[in-house]
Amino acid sequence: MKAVLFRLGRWLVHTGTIVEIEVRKLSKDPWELVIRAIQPLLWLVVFGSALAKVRVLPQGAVDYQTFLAPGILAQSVTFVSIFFGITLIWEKDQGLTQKYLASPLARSALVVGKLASAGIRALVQGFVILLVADLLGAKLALGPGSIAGVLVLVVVGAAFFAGFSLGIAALVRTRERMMGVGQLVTLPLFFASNALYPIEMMPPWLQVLATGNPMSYLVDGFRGLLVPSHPSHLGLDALVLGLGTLGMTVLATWLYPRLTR
């Protein structure tokens, strides 16, 4: 029993290394996380306003600004996790990876700190975008209890698409093709969501995509939390993006490796 406490201790301590590296890291360049808001900001902003004046959704449904604040705020947390793997590919090129990996570091708990470090980036950003749909009128719960699941949520989902974003990484292995396969997965993941739209407005064909598509549920368990009339499925929601987050870590495990190759 001594000697499981001691490997998990180790084990954990050896993650919380990789995220202080991390924190550090995002501390000497805190304008990375300014540059990536302003595209979810922009389109709470610029495409929220525009279509709050539409009737976008059905007679006696919430307004449209409260309707998108989260699905902005999942695309957010999709967003800067999904581009996590360009530096990982910067680490390589560096040699970083290499050592590593020659490190007395468990290779898992170099994943998992990785994965930690894209939830705190999505914190932080979500934490602006939640600010804004406040100052724009977004009519949304942020009680104790919503702030603390919204919070759990950003983690888990910013987890999920940074072990994806890792995993493309050690395939692909440039930054070139990193940030090409990024910008191709992050557009049809955020349309065929949603985030923008309810899913019973869809073609079928699209229903289907969206249904499979785990941004909709990182975005239903945010519109469960914060928007007081919509029907909460935070059980399913918690249990998909829960068991897709294990088993991206634990593919990004088994390819962490490769970036080395």
The other form holds:
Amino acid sequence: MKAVLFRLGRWLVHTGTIVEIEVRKLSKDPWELVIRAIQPLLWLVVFGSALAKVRVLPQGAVDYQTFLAPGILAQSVTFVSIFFGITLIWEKDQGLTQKYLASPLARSALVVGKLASAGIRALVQGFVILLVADLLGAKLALGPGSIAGVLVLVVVGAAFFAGFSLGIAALVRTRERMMGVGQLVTLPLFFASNALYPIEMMPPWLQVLATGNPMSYLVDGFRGLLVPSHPSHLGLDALVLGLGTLGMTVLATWLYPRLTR
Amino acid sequence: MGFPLVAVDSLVKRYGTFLAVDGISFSFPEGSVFGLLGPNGAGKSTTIKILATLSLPNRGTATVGGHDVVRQAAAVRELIGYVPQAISVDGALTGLENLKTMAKLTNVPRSVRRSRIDDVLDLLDLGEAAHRQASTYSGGLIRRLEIGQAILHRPRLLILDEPTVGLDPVARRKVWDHLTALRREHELGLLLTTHYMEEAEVLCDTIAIMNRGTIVAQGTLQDLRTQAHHPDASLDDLFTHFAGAKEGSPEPGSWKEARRARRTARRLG
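Any chance you could show the form predicted in complex with the partner chain after that form predicted on its own?
After this comes the whole thing, all chains and molecules, with the earlier chain placed first.
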């Protein structure tokens, strides 16, 4: 028992240190986050404002800005995490990955630390998006309970997509290929989800895709927490994303050493 | 010769159809310095990656401190410090932050963390630069910081892949001085790859010359001279004798290796 606790303590120190490194780097150069926040904000400000006026989408009892804000939050979490693998390939090219993998650092701690770091990046973006959505007049339930739920879901969603990205990075191994895969995946994930429009209005084949799309569960979870009139399926959303994140963590831990082989 | 710190036996590594390491064997004892020399593509870095637990061999065995690098990789990682050829410090962090975080990642006990870091700063003359962002360091400082990170947990073996590539002669000599001091003060075993003959002559007790995945000669400098039947030969002469390209054979080395070496040299230069 003592040995298990000792190992767990070390694992937590390793994980915390990987997160600490990422936070230190982000705090010294936050411009990356600022630049990455621009695209989702454009969706909210330009696309959201324009479609809110047209009133063609059956988004239920809420206005379109309120319907769209959780979708853009999920888009931001997904997009920032899906390209996370590029950072890891850069670290491999630098020599940092080799240093970590040849050290006593637990490999699972390295992966979990990296996924948690992706969660922190996504949290900062999420905060900006919620703030701007509120300023644009979205009627979101921003109470302490829903905010806490959103924070957890942001971290879990980011970890899921960052784990996927890490696994792909270990397989493709070059930044150019990783960019290609990221671009190939992001738009289908976004458009074949419930981020911009309800699943019910999609053609049947697209409904099947949207139901199997993990981003749909992230959007649905955010909507359940932030839009009072939206039916909540939080249990199912959390289960799908939680199990998915666990699977991605195991897969990424297994694939990560391939980066240096 | 005492108990071997490193023992490699009939090691083979393939990448697809390319045979990178072809059945090499060598060993060296605790506290000694072993140099792997050879042209690009000889298999030096692949051998080092296997010993650093970063790559898996296809055949043969390799042990560090008696632990198998495949089956007991975690135990091996406790015993080694590794400085890859590419830059392995985080340029966005200060020297001190790099050392602090690496101390935590390599299980240096909290009670001795500060003193270990101070020792390293002192031993490698890094004190004045400790609070500067590592991206502002010169090539020599970067290498010293990398070596500092690799020895924080007091490894028994320090593995260095081309430790002075891209450094000017003054910085290179300073790194050699620090490695010599490290070996003296910590009784550390060193395994290094190098292209520089002078480096091997200054630092290494035993040298293995690799060519196209095999060890073509190994021993002390004197042993190599005897094997070459050339008692006054410099290491340069011996290198050419054992690893020199035969007429008509293609030049060794790959695009990837050339790119890595040039990239490292550009960053350090």
